[in-house]
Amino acid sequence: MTSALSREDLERELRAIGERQYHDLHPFHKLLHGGKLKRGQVQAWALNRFYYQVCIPKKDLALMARMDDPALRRIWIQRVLDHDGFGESREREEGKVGGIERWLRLTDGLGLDRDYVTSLRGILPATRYAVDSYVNFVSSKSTLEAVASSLTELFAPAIHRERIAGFEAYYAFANDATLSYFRKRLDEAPRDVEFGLEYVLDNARTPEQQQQVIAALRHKAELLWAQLDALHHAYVSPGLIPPGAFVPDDMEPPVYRR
């Protein structure tokens, strides 16, 4: 890139990343949303995705720690509250339940022990590496690149709508409680991405900055894809669950020998 893109062209480049490589295209999601997975495979997905959920506030706080503008921090902190919630008393009184608690209602509905889920003992090694890589990326890159990495939310409402429809059509665990995370994100994600996209388009002015934000969003999309690669490899085909990872009741763990 030798000359800066217009705002319109830069936005098109960012949106094209979702069209090419957002994880709604992954075969695992096709199976999940199409009702093709067994209960244990869905449990494995929800369990591993929980690690991503609990790390979202960590990456946002890491980003906020490097924001010099108080106004920007005041806007960004809403993302932390969306996931961490407002505390038990306010949540009871005002319905301000965070995304982490909503996700735990999903794992509850799938029959997973909550203490086991929150212990993080059963997640795949590749899940841990991918999510930790995202937190490290946001912690070490510029504010502009970190904000750009959040723009996968451009594509999130579509996957949430598809997921809600698929779960309701094919899975007995689907109800108001287990689907509450996805329904809430239909409201939250567009609000977040509206601000994030404007911030990126306003501040990515030079060719170098524009290359950085495109690379940041591509990196985030790759991390999401890698998590599904790991799930597919462990729980679909060839079904090689790593030692120590969650083993569904309807699967036999492989035996590894020297």
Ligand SMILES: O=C(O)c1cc(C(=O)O)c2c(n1)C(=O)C(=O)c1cc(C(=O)O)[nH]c1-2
Second form
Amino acid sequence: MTSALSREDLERELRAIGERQYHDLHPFHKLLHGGKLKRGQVQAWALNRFYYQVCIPKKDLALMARMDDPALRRIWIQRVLDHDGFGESREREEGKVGGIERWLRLTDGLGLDRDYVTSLRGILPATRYAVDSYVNFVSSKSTLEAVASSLTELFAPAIHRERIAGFEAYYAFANDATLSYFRKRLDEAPRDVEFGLEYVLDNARTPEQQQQVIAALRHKAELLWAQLDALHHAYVSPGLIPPGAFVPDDMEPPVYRR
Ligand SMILES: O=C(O)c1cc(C(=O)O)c2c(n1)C(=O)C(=O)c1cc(C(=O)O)[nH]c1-2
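Moving on from the form predicted on its own, kindly provide the form predicted in complex with the named molecule as a structure.
The next block holds the full complex; its first chain is the one shown before.
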């Protein structure tokens, strides 16, 4: 029987997943952050990613519904508020504006219609599958595996910094409103992930639990990667937009024939 990893070795294994397979390495992100995408391609990314944004609080609530400890729920609920905000009447204070509204400021700045974005009609089939698989994973696995799956956020501040710098350098749509989502996450994510990492290291004690948390983080990294594969296929190369998905003004919709 294999013996359990030390705390340090488990943390090293988890961080190695980010080094090896986090979606900052994906060619689509390289193009996005390097200023190589046309407006319509950036619109497609933001529109698809909106589905991830709206599902994050849903997966956190699914996880909270199964948490037995009120103290844990009190900590976790902050993540839901970060994304949902405090409602229009209390959002005069800029700090109370949630991530979903901030993301819509990005899609506004990119010239997308809010009703179209929030209808989710234009997203890719693979976006829906990948994001739904995250919500299903968190809903059906143990609390420990669900918390572990959020640990891709260990690697998110670096990609948010890269994105802010790339957008500022290369794209005319970059301004305080369109960048506000990413700037806010730079404060929120480190706090979340510090707690999540401690929780996982404290609770993944047996070799079996440790393998489960490693597998959970890999699964999460894969579903992030799969979303970008689908975007790349549809909007970069070969540029085959699936039927019904968003067609930017600067791209031709492909014709599918029987
Ligand atoms: O832009 C990104 O690359 C990125 C990645 C991730 C991630 O790694 O899951 C998150 C976010 N952003 C993010 O903004 C966010 O709020 C977030 C929450 C979670 C989560 O799993 O609970 N991941 C992420």
